Every structure is written in structure tokens, then in C-alpha cells.
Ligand code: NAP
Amino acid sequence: MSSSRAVTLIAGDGVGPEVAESARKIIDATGVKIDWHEHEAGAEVFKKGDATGVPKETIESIEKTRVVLKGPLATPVGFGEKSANVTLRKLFETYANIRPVREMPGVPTPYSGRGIDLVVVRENVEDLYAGIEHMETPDVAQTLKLISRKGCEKIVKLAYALAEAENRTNVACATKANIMKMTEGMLKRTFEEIAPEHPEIDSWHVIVDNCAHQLVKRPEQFEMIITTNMNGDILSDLTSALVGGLGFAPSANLGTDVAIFEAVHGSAPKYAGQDTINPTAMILSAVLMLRHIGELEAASTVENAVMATLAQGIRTRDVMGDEGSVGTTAYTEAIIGNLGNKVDEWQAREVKQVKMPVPRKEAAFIIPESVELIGVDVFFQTEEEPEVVGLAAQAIAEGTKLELKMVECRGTQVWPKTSAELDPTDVMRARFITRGSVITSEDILSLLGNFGGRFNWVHVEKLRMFDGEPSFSRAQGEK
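As in the form predicted alone, what structure would this chain adopt when taken alone?
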């Protein structure tokens, strides 16, 4: 580039400053002109009383540069609020977490020689990680698993854009749609709608637990895996272990306007300042950053230099143990000395710059022609026996437009009684449906007025039909 490119640099906590400095030195040694804007986030910010862990100055810098290279951040126990890492991802809607793994020369693993080369594309802002939790009672907790059509469409389209940029021909979508047919099923359905737009790519669906099984059994069959947030968090740590561990695991958090590149590993405070940490994950995250900003040649140069260094047997303590290992600084200098070198058994993948898809602006993608309100689920607190609860709930519905259909506990029908043996908790759900006439929200409020006089209800969910299809699942045993 003829002019410098501004990048926000967040060194991070613990070993963060060491690995960040390693990556910066190597990038500067390539000759790429980066104008580093240094800012802070994480533990030290929490200690200053900022409950977000991300100060205003850092946010303003990212808004200007739109690109971040970030070391690991700690979320201290006992003070501070949510993870500063998650805060950054959500503030800038970096909706895709990209985790590539590839077998590396000089890093022995049980899978050496298998040719592992895959990338996990993880949805990054929805799912259980939205962090919407409630204690329904002191004994029963709930988390809301939120999956949107918009979120699914964005992650699937980005995955295909990445596959095309990296010349990948095999894309799998891993979900738990066999159990969570509406949430995980949303990603499966969206994937299957978009996949035909890319006939040159072999697109297939796999149940996520089988995906984990297959990754251990035959990982070389995968080139790319698209999955939801929590599944992706778990699977991507698994894939990192296949090629040497988190010390070799880079990542990119990509959004429409902002990209954040970071090592996957934590801040490891007990190793801070000892010049022993493995900076490879941070260096390879910087490689992803260089590709993002269009510095493709420099990215390949750095990547080849890392592999040449590893192939020479120059490795840090996490790979070698104390005997024969080098420190962070010496490892960094060796990579700089290898800039321009390659190894025969490894070659940087020929890639193009990813063309970020432009997401649709509308909030709702599917507008049903008909919506019918047919009932309500009422979750409530009780320690009474299911037969007593069922009779009481029937009485509550008398005189209203709704009738009791069933009562369940933890997803299994307990009234009318089935053959299921249940060890109940103190939260149950009563499902009321219309007696046949059209009902309104006011009819539900009338029912809840009766309900509150008998049970302590904790939340409700409307039961609706969208274009004649139910918007809700059945309980186990419900007919």
C-alpha cells in the first residue's frame, strides 16, 4: 500500500502484550505500513471502575479504524460485568467467528499426516450466548435460545463467500435440528435454501454430535463447518486440538463494517512476563487481518515464515517442553528471519480477499399471510402433585374462551398422566387452547387473572398459527 492503514491495537491482559508485540513486530518487518492506534480493554479497565471493560476511547478508535488486532482479555472474578470480548463483538455486530485450523509442520499430533485443513464458521451474537437468563424459582433457571432468520442468513452467506475466496469445495452445516426443530432448524432450513445458489460446492447437513464424532474419527473429510454460536464454540476448540492446541488457533470476528482479529487462547496470567508464551495464534490472527485489508502477499509471506520456523524445530515450550524450546522473543525473531522462506511440505493457501455480503436491512424476512392466536402456555411455580395441578388448572379455565390441554414439567407431559416416570421440579407449564372461537390477548389476560389467584405464574408464551402451521413444539407425550 502506498499509504498506511490504521488499525486499533488492543494488547490485552496477561500474556496479551507479549503476543501482540510479537505479531506487530512481524507485520512491521514485512514492510506493510500499519498506523497502530493503541488502546486498552479488559481487566485493567474493569479495575478503573468501567463496568463494560471497554472505554469510550477504545470504542471511538474502532469506529474510525474499523479493524482491530486484539490480545486476550480477562474477565475478572468478583468485579466487572460481562466479558469485554463479548461486549466488543456485540457493540460492533461482528456476527461471524472464523476459526481456521490446518496441520502444521513440526507440530506433532495424533493426527499428523492426515492433511487437516478446515475452518469453523460460527454465528457469533445470537443463540444461548445472547445471555438472556432468568431464575424462574430459586431451583429452576432458564436461558432463552434466540435464533433469527436474519442471523442465519448472514452467517450462511458469509460462509459461502469465504469458501469461494479460499477455493473450498465442501461446506457442512452442523445443527441439533433433530431435537430443536425451530431454533437449530432455522439454521438448517436457511442453509438448505441458500446452498443451491452455489452448485459448485458440495453442501451437506450433519447433526452436531455426529459432527464432533466425525471430527475425531475422520477430520480430513471437512473443509468448512457452519454452525450456531454455542455449538461453534465447542467444535472450534475441538478442531484446534487436532492440530496442536489453542496456542495455534487464530480467529477473526467479522461484521459488515468492523473486523476484530484475536488469538483464541486466554490471558494465562501465570505466564505473563516470562517470555515463554507461544504467540503463533496471535501471529496467524494477524495473517487473517492482513488478508482482510487486502495485503494478500504479506499474509502469505508471514504464514510461510511461521511454517518454515516450525519445520526447523524452533518451537516454544508448549510444544517442546522446557528442553530444546525457545522463548517468545527468540521465536518471533526466527520468524522474522524466515520471511521470504517456504517449506516443501507446506504452502500457504491461494486465497482472494473475501467479499463481505451486504445483509438485508429489514428486520422481518418472512411475513405470514395469516396469524391466528389459538392459546397460551403459562409457566408457574408449584410443588403440588400433577393430578391436583391439572384439576386446578381446569377449574381456572372455566368461564373463559380457553380450555386446559395438558400440564408438563421439563418438557414431559404430566397431566393427563402418561406412562412417564417423573421426578418433578417446582416449575410446570399449563397449555391452554381455544375452545373453538377466535381469541385475543384480552382473553389471555382474563385467564391469567384467574390463574394468579391460584398459582404464581412466572411467564407466558402465546400459541399462534402462522399460515396454518403451529409456532410451538409439543411436549413429550402430548398428542
Contents of the next structure:
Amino acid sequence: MSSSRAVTLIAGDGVGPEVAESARKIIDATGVKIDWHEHEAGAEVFKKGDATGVPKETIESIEKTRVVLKGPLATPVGFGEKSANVTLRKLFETYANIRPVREMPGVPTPYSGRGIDLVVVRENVEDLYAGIEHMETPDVAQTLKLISRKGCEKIVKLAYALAEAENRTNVACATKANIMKMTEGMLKRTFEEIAPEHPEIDSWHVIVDNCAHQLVKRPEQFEMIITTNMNGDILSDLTSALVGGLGFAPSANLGTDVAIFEAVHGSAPKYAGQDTINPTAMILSAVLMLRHIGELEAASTVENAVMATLAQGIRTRDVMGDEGSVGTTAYTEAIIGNLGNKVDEWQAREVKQVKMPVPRKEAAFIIPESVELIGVDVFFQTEEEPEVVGLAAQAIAEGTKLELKMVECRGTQVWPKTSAELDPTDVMRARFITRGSVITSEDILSLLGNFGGRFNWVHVEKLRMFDGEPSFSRAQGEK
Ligand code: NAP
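Next block, the form predicted together with the named molecule, ref. the form predicted alone:
Expanding to the full complex; the earlier chain stays at the top.
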């Protein structure tokens, strides 16, 4: 490459500046011409009063460069502002989070010698991470798990494009579709529709809890795992531990137009500024970045130099403990000294640049021929006994086109009474369905009007049939 490639560099919080500096130094030492545009995000930005954690200048830089190398950003846990990481991923629709792990020379683990080499492909912008939360009452919190057909199609297509670019021939899809048949089931169904377009790849589905079990028991059976956002977050921390821990786990956040490369780990504040942190995850994230921008040779040179360094026994404190370990700076220098070296234990994977799939433009992919409104679920606040609630809800429906079918609490039917033992919360849901006639939104509004002073309703979901199929699940115990 003759001219420089512009890349936005965000050093990040905690150990971020140390690992970012290590990766930058090594890339610069390869001779690849990168024009680093340094910008900030994260804790310091929050402190300045910017509630997004990502300032305008950073966003404008990414809009120009389209490629980001990013250190970890600290997020307050359980309170305060939203994650600046999630904000970045969402702003630039980096819908796929690619997390490869591979056994490395010189990094002993209980799995050494078993040839672990797999990649978790995690959906990155939907699911519980849409962050749409409400307190239904001060005692009951709710979050929306949003999964779209579009999101599933994008992640599955990208996963196959990556499998092809990396010559992977075995692709598993891990979901919890046995319980969440609509949301998690959407990924499973989309995967099963697209998989036959890749007959050369062995495609299979695994329930995510068994996937975790299998990963600990026989991880070498996996080459690629496609999964939803939350599952992927957890599984990929697990997979990083299989090859030596978070210090060795890189990642790429890929979107159609923007790619953000970062270590899987966080800001590890207790190690900040000590020159002891392992920068490998960040360096290998930079390797993924080099491949993404077409610097395939430099990518392999850096990867080989890291492996040569580890094989020589030059390792940081997370692997060695205090005795015999080197600091972040010395480790970085050793890698630079090894640029051009290879070791027999490591064959850099033959990879092509990933051909990013072009997502379909339309928002809706499936247009049903018939949509029929048949009822409504009304969630409301109450501390009364189910029997009393049932009778009151029946009375609310009197004189309307709807009748009460059941009342549930936390997903289990409580009226009509089932044998379930109830430990109630103060939110219940009444399901009303049509008495037989065609109903409209107006009929639902008049039913809600009857709730009036009796119960405080907190949210409502319409019950519809799409091409004769229910668009809602049944409560536990509901017939
Ligand atoms: P963390 O920063 O990843 O640290 C957890 C533990 O992992 C560390 O205590 C350390 O384990 C180990 N570790 C992490 N990075 C390492 C490295 N480079 N080399 C060796 N060991 C490493 O996770 P956290 O403590 O849960 O989160 C801290 C902050 O980071 C939070 O604010 C969180 O929101 C944020 N975070 C950011 C990102 C991101 O920017 N993408 C990702 C995750 C978390 P030992 O204690 O065993 O040494």
C-alpha cells in the first residue's frame, strides 16, 4: 500500500492506553502506513458531562475513517450512563461481533494439545442489549428481548462469508429456541433456511446451555458458533478462557460500512498504569484489523511474531505469575524483535478478506397475506388474590367485544386456578380474546377504558394471527 490508511484510534480507559500503544507500536514497526486519528470515548468523556460517552469529534472521525482500533471503555455497573461501547456498536450498526480463539504456543492451559481453533460470531446490536428497560412497578423490572428477522439474516450471512474466507467447514448455531421459540427461534429458523445454500459446510444447531457444556468438555468439535448477543457475550468469555484467558481474546465488530477492532476484555482498572497487562488480545485485534483493510501479509507477520515470542517463553504476568514474567513494554519490544520470525507450532491460517454481505434494504421481509386481531394482553399492577383479580377482570370485559381468557403472574396462569404454587409479584397480565366477532383497536381502547379506577394498567400487547398462526406465546398452564 503506497498511501496511508486512516484509522481512528481510541485508547480507552484503565489498561486501554497501554494495550493500544503496544498494538500501535507493533503495527508501525511492520512498515504498514497507518495514519492514526486519535480520539477519546468512555470514562473521561462521561466525566465531562457527555452522557453518551462518545463525543462528536470521535463520531465524525469514524464516519471518515470507517475503521477503528479501540481500547476498552469502562461502564458503570448497575447504575449511571449507558455503555459507550454499546453506543459505538449501535451508532455504526456493527451488527456482528467476531471473537476467534486458538490454542497458542507457550500458553499452557488444561486444554493444551487439543487444537482449539474456533470463532464465536455474536449478534451485536439486538437482543437484550437493545437496552429497552422499564420498571413495571418499583418491584418488577422488565427488559425487551428484540430479535429481528433482518438482524438474524445479517449475522448468519456474515458468518458464512467468514467461514468461507477462513476455510472453516463446520458451523454451529447456538440458541435457546426450546424456551424462547419466537426470539431465539428466529435465529434458529433463519440459520436453517440459509444453511442449505452452503452444502460444503457442516451446519448444525445446538441448544446454548449444552453448547457451554460441550465447549468445556470437547471444545475441539467447534469451528464456528453463531449466536445471539447475550449468549455470545457469555460463551465468548468462556472460549477465551479455553486458550489462556481474556488477555488472549481479540474481537472485531463488523458492520456493512464500519469496523471496530478491540480486545474482548474490559478496562481491568486494578492493573492500569502498572506495565503488567497482557496486550496480546489488543495486538491480535489489530491483526484482524490489518486483514480487514487488506494488509494480509502484515497481519500474518504480526501474528507469527506474537507466537514466536510466546514460544520463546516471553510472557506476561497473567500466564507466568510474578516470577519470570515480562512487562507490557518488554513484551511489545520482544514481538517487534520477532517480526519476520515464525515457529513450527503455529501455521498462520490462510485467509481471504471477508466479502461483507450486502443486507437487504427493506425493513419487513415477510408480509403475511392475512393479519387478524383476536385479542389483547393487558399488564397491570395489583396485589390482590388471583380469584379476586380474575372476577374483576371478567367484570371489566362485560359489555365489550372481548372476554377474559386467563390471568397470569410471571408467565404462569393463576386464573382459572392451576395447580401452580404462586409466589406473587405486584404485576399480573390478563388475556382477553374476542367473543367471536371481528375486533378493532377501538374495541381494545374501550376495554382499557373500563380498567379505569379498578386496576392501573402498565402496558398492553395486541394479540394477532399472522396467516392463521398466533403471534404470541401461551402462559405456563394456559390451554
Ligand atoms: P475486565 O476489565 O475484562 O477484567 C476482568 C479480569 O480479566 C481482570 O481482573 C483480569 O483477571 C482479566 N483480564 C482482563 N484483561 C486482561 C488482560 N489484558 N490480560 C490479562 N488478564 C486480563 O472485566 P471487568 O472487571 O468486568 O470490567 C472492568 C470494566 O471494563 C467495566 O467498566 C466494564 O464495563 C468494562 N468492559 C469494557 C469492555 C469493552 O470496552 N469492550 C468489555 C468488557 C468490560 P485477573 O483478576 O484474574 O487477573
